[in-house]
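Here you get one chain, nothing else, as structure tokens; it is the form predicted alone.
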Amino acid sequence: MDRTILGLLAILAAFLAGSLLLPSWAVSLATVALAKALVILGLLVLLRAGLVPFGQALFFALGAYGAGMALREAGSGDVVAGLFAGTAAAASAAVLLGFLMARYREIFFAMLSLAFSMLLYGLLVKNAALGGTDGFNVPAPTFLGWAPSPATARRVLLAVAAALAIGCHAAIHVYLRSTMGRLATAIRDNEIRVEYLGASVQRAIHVKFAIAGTLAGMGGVLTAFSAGHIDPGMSYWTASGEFVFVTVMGGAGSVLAPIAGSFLFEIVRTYAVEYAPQAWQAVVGAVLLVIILVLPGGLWSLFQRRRGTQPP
């Protein structure tokens, strides 16, 4: 079997059982470590063709207000049915977009993207119907009728969350393997080579922007699920900002990179805010600088020096 989907599969049973074992912090820790990954692992798919949007927390905080409205106006807190209205709410702005997006590159790409993402804010700033600043709290999850208490909800979310996020890491995998996904390397080194072999950069892009927005989304529903809230700050720039920088961390060589720099970096957060409160950002700044100057190629080049391998 491929190695790439055997450490996947031996990640999916590590959480597993950390849903039962890890004390409650490290719960909340691990499922926002992993609904972020699912954000960064579409940044994956962009990055390789070239691509660094700026405004990614658009379709994440669309996500999560999607599910949060859908389960307000239903008046329960049911995961799946979250899932499904947060989903399908970034996934279709994603698609609807993309048909603009597919058309600029580099810096335009990239600010078009923020554009977007702070128009979004700017609205749900000034919506009091959504809570405005202060945003609104999202219902106690609960599963296809099952409500369980607080402490056993947390730990099932986890549990749901890395069986989501493992299969999606997997479908993506499985996707950049593909004659599709492996344009991506061509469309990010020669753009006319590719329109000479008769495929359409445009569409390539479009449906990678797509499987971008659609991740991002499924993550922003998680968060909101694990945080118990939802604030306009989630599609504010900062957001977007982290997104590129956690995806910077990691790397872009493997699928698995993006769990590896999530979880890296909630880790130095978490630790940096209990111990230096007012300077946790210079902390985390001081750790990406160390690993851009030491590793270039983000956390993944470590694995992949010591197999031979190049980042693509």
The other form holds:
Amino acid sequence: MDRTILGLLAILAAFLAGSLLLPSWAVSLATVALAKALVILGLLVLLRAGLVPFGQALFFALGAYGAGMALREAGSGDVVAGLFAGTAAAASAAVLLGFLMARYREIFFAMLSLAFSMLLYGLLVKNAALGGTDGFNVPAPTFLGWAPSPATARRVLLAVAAALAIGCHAAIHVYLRSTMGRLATAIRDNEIRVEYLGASVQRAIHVKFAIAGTLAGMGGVLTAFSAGHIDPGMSYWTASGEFVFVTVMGGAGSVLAPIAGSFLFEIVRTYAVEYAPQAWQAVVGAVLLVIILVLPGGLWSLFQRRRGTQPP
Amino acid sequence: MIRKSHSRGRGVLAAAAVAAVAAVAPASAQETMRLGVVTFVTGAAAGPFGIPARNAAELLIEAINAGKVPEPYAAKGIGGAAVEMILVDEAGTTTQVVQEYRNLVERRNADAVVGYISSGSCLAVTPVAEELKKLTVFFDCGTPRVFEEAARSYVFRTASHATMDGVGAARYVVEKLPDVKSYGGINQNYAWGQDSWRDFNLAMQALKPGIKVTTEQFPKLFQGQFSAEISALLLSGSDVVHSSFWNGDLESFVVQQSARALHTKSRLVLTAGETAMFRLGAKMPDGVVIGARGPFGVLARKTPLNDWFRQAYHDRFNVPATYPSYHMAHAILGLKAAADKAAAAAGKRPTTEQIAKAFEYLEFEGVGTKVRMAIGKGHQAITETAYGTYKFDKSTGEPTLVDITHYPAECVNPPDGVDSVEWIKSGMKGAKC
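Having seen the form predicted alone, the form predicted together with its partner chain:
Below is the whole assembly, all chains and molecules, this chain first.
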């Protein structure tokens, strides 16, 4: 087993222990950080191929709304059902949109994805049945018929989120080391050569786009359960911007980077809000600026430097 | 007259409560109550709403700790405990608002939370407050859904919900312009704008069945540039134009429409206009109908408490107190009234449950008017409301409101247990005006 997988297993063990031991405010913070790490993991897959979508919140919101609407219809709070419904909604949208998106690159790709996310935002804002901009509540989480006390449910939700997130990170790690995964760097460098080698660039990007959308949808479902509320702000461009921001902060070097970046971001923001209630955005922005100036490869380059550069 | 003797009677009662609290004060003198105050201190809603609310919270908490608030709130502290304020920004995503609420309660050990301007924040925080069993008082958010979707145990709101604003505006329009034949609206395209228009529209139809609706304009939030919408409103020939605009949108709209003289063709009704009138001054045309989401600011009743509040606020911040300041003051005073009552009954520092119990169906003296926690099973306040007509006093350079009409609480709020939209649709059945 390679070191990344071992690292992921250690992180999973830490989260499972954390789900029992952490104070309750940290439990929900960790759940949200893991949920967002899933979205950022998807962005990392695209970033490897040189693609940055400015509308990933589209799938994040689709996951949340897919789960929220299905559960509201069913009158249940089942996390498993919610995960299936929300992830399926986001995944099918990503597969469909992928036919179009796989034909675009660079700024056109970024702007087109932004346009789709704002389209969803516009639809949700006008929808009075879904509460418009106010959104609606998601029922308290239950697990396959088991309805623990709210405090316990939060801890179980963290354990579920950790298992899912770490599983996905391991799967993406394996994918990135496969031929299809390694194709990403080649696509970023020279698409024509990739085509001459006999691979379809468009299909490779379509697959990556679908993977990223599915992961974002899963992250959206977990966020919805953790926050207990869904609103159209989840698909607004600032949400997409935040994901890109954290992706850049973490770096694209390893699948461990999204987890590190996501956690650092949530923790920095939490303490910035506490110690600088009227200037916390400036603090968060300054931290990103410092990271980009000092570590152009993102947080992850800290670890790479120590170990010597080696391919992921 | 009746009002006056009534409040004197309440004063005696309050004095008795004060005496009871004072008796237990030495034991709890060192105790503090950590009060989370959540409001927009950054972003678009900070200027008109968040900062005035934060200012009021700072002013009141200091005065409460010093025992300087006039009767019936002269007793020091809340429930006998000195108050320590923890300020938190409401800006950010709803997920972040929920996380910050958890941080406030679970990490920073807030004993109670007062806050929230956005209806989305209130809806998202409500289930968490119930889960964590933490007393939470909403001071400003408008949506009736908070207490109409389910009964709540730990969540209260000391401001009337937004139904009152639409119904009050419609009553004022029909009263002052008896021959009104048509009306249109321009509202921001998000929940507050959509709900405000819905309530005003339904109330107008209930008061004057069959009256003509000319145009419904829904520009997007913070659009800032309304030439197309103003053209549509000018062409519509409406007698009345309703708007729940706030912030930069409100100021831009007023200035842009003045240039094209929309206000000379249609009577403008600005339900949240009071937050902008002092900044606009002479740029706001005379004759515009102005609301303050209750009898607040220049629409407030003249009481010793209000005189003190306006003076203290102006002395400290050099601007007049607008309605968000009043809303915040009501939330803190309501919490104090409930906690002091619970402390008097318990004979010691009350528990959260005891305060919540005392809060239900509580009646307390607010700064602008009297507040009754009469609906939503005793968790949702109703107050009277007032509308006035703008007049810029050229001699003093002061914005004023004339032709002020007050509407009693039962006239503009639904009865307990009745869904607000259904109530307006039913022709406001049971309204006592």
